[in-house]
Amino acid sequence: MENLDIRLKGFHFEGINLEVRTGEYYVLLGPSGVGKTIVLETIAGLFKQHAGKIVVDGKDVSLLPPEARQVAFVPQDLALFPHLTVLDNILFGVRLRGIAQGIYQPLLDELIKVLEIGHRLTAFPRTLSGGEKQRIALARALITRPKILLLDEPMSSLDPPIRRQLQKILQEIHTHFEVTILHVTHNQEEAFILADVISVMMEGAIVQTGKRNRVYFFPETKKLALFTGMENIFPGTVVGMDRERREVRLDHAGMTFTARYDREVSKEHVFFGVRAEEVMIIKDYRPIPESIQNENILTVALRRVVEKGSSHTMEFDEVHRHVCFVAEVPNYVYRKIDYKIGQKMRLFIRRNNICVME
């Protein structure tokens, strides 16, 4: 998408630029209602942009009808034809285009095998589970050999076990068929599991694009950090800078933190944060290992534990200033060490794991 301007249904997006490279699994992530689906539908040709271009494989398709764009769109409601069998639903697109059976049959056989739908080919959509309907919709989209597969919230209506199963199927489709995918979702876990690259969309604009770990651990703004679930976010004042080592010292409530940075820190007052799973715990009687003595170390008291199954959320108060810190601890670690409410211990946060943001 090049400088795309979309004006539709009360939405106005201006100057949207997005590039999905061949073979990527690209996720457009954002809150519900931000307009992600409209962007996807515009790429598919269901709506016309006000300005800008949509280019697929080097070809400007902005003025072409949907069927000529070489894209396949799987809508959120799947749009399966209730009066057609599974097989007829899958073959609807190739039959409409007049593609001979000898051309599509090898791919059809492969799709049936990979998606494990051979036993449902004569069934009708009303008899299928949610997960089965998703597989049929994916097969129908892929049988036309699109340049790019567009997925609109493909897991929003599925229960967690089926959602996890479909995630594995999408990963297998991506690698097995080497298909380029643009997937929109509001679900962060889904995005971070599947994506090679993530663009985050908020308030009508793409606010950050990067590899999934970059977006997850190093959001560029406080608002984005809150959206992606960063628990430890603090206002900070810059009190020192080492440009050679690319380190900044930050003050919060009389505590000094050292953080590494790769984007220029140009303001005196910033926000900084760290994800809860990056906060490490040392019990108070244990010596501090030499390898972390130069990291950010805090003395805290355990305030609260929220048990969640595979991991536990532990909340701490810094003993002198009562600033709250949150750590996410794997279940096996929590069970191994006997924690007690009010117990003093030390936290350490590596400077490499602190994110400085606007």
Given for the second form:
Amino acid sequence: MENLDIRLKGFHFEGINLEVRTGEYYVLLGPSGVGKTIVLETIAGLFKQHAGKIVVDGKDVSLLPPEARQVAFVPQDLALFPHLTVLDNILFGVRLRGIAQGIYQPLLDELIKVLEIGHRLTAFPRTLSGGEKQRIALARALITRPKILLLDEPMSSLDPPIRRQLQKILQEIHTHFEVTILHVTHNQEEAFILADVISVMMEGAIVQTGKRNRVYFFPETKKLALFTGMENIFPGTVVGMDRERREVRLDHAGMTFTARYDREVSKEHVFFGVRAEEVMIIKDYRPIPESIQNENILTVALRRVVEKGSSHTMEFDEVHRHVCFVAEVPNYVYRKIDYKIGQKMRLFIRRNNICVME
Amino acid sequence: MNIAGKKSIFYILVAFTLVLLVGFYLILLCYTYVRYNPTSLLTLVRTPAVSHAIMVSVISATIATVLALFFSVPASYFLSRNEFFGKVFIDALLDIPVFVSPVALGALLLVLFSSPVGIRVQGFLFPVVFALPGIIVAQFTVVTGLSIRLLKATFDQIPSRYEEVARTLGCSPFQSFCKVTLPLSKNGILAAGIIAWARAIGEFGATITLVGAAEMKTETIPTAVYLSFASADVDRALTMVAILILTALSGLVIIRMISGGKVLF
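Please give the corresponding structure for the form predicted together with the partner chain, as opposed to the form predicted alone shown earlier.
Okay, now the whole complex, with that chain kicking things off.
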């Protein structure tokens, strides 16, 4: 998508650029109601863009109808045709195009095997479970050998176990069938698990695009950091920058933090943060290893612990300035060490894990 | 009195109104036909005038229904799927045949086809005023509005998402309509057709105003009922009424059977 301008249904997007490379799993991530689905539907040709270009496999499809774009679309509600059996649903596209059975049969057999739908071929959609419907909709889309598969919130209506199962299936079809996927979701965990590349859409614009780790651990704005669930975010003042050592020093409430310098920081007043799972705890009686003495070490007292099932969220107060820090600790670590409320300890934050935002 | 008690009194009152209405219609039908000799029905059906009236009604209602569906299926589909300036006005205009008295519609048709333009149209196509094709025109005018209303409700219930997905799977707009929308609206179209047919076969006001009631020519079942009562031939009139009732009842039963009770009315 090049400089796409979309104006419909009360949405107005300008200059949207997305580049999905062949074979890539690309996730468009953003809060609900931001217009991600409209972008997907515009690529599918269901809406006409106001300006800009959509290129699929080197061919400008901006003015082509949906049926000529070689793009498969799996909507959030799946829209399995209720009057057709599972097999007729899957074969809808290939039969329509008059593709001979000998050509599509090997792919059909493979899809049935990978998606484990062989036992449901004669059933009607109303009798299928949510997960089965998802797999049938994927098979229906994939059998047409699309240049790109568009997925609109494919897991939003599924229970967590089925969601995890479908995540595995999506990973498998991506690698097994080498299909290019553009997946829209509001769920950052889902995006992180599946994506090669993530674009984040907020308030009608793409605010950041990058490899999943980059977007997840180093969001470029505070809003994006909040959206991706970064708990430790602080306003700070840039007090020094060492380009040779690629370091930037930041002050917050009289505390100095050192962060990795990976791009020019043009402002004096910025935000900086670190994900809770990157905050490490050192018990107060343990000596600080020499290797980390130049990293960020804070003396804190434990304020509160929230049990989250698979992990514990621990909240700390910096002992002198009462600034709150949050750490996410796996259960086995939490159970191994006996923590008490008010107990003093030290937090260790690697400079490479602190991100600076504007 | 507890809440459950109040609730049961409410339900008794509600059920009572239903019993009253059912009783009223049963008395209306039974009282008439208890006193009426059913064997005379078959005898009367065989008379040329009555069988002609039945044949005219059945054929004209069938043609009018087919024509009404031919126009109202695409028109109602367009109305269901598109938002445009003036849609409210067009919606209201198409409702006129449903809400305006058929006699008034017949008068409008008579004036139109008696005008110089109407006479020229009749000369070019076929005679309408006081002629057999006029029955079809009158019935078509009355039932098309009704079938558009029913079909639009049917298409509104089918999410356009199905058509959109069909488009991305390779369908043209026409193919997506034929392969997805039409099969999904099959019951709705059938129901609209049966209702339109039942309404057309019972049409009286517009027909008698436009084509009159000439025996063995333009006489339909409803006009035969009217003429029989007018000439005090109660047996013939009740025979015709029985035929109308049986036709309407069988149509409604068929609709409820094909739709599994989930019809639009």
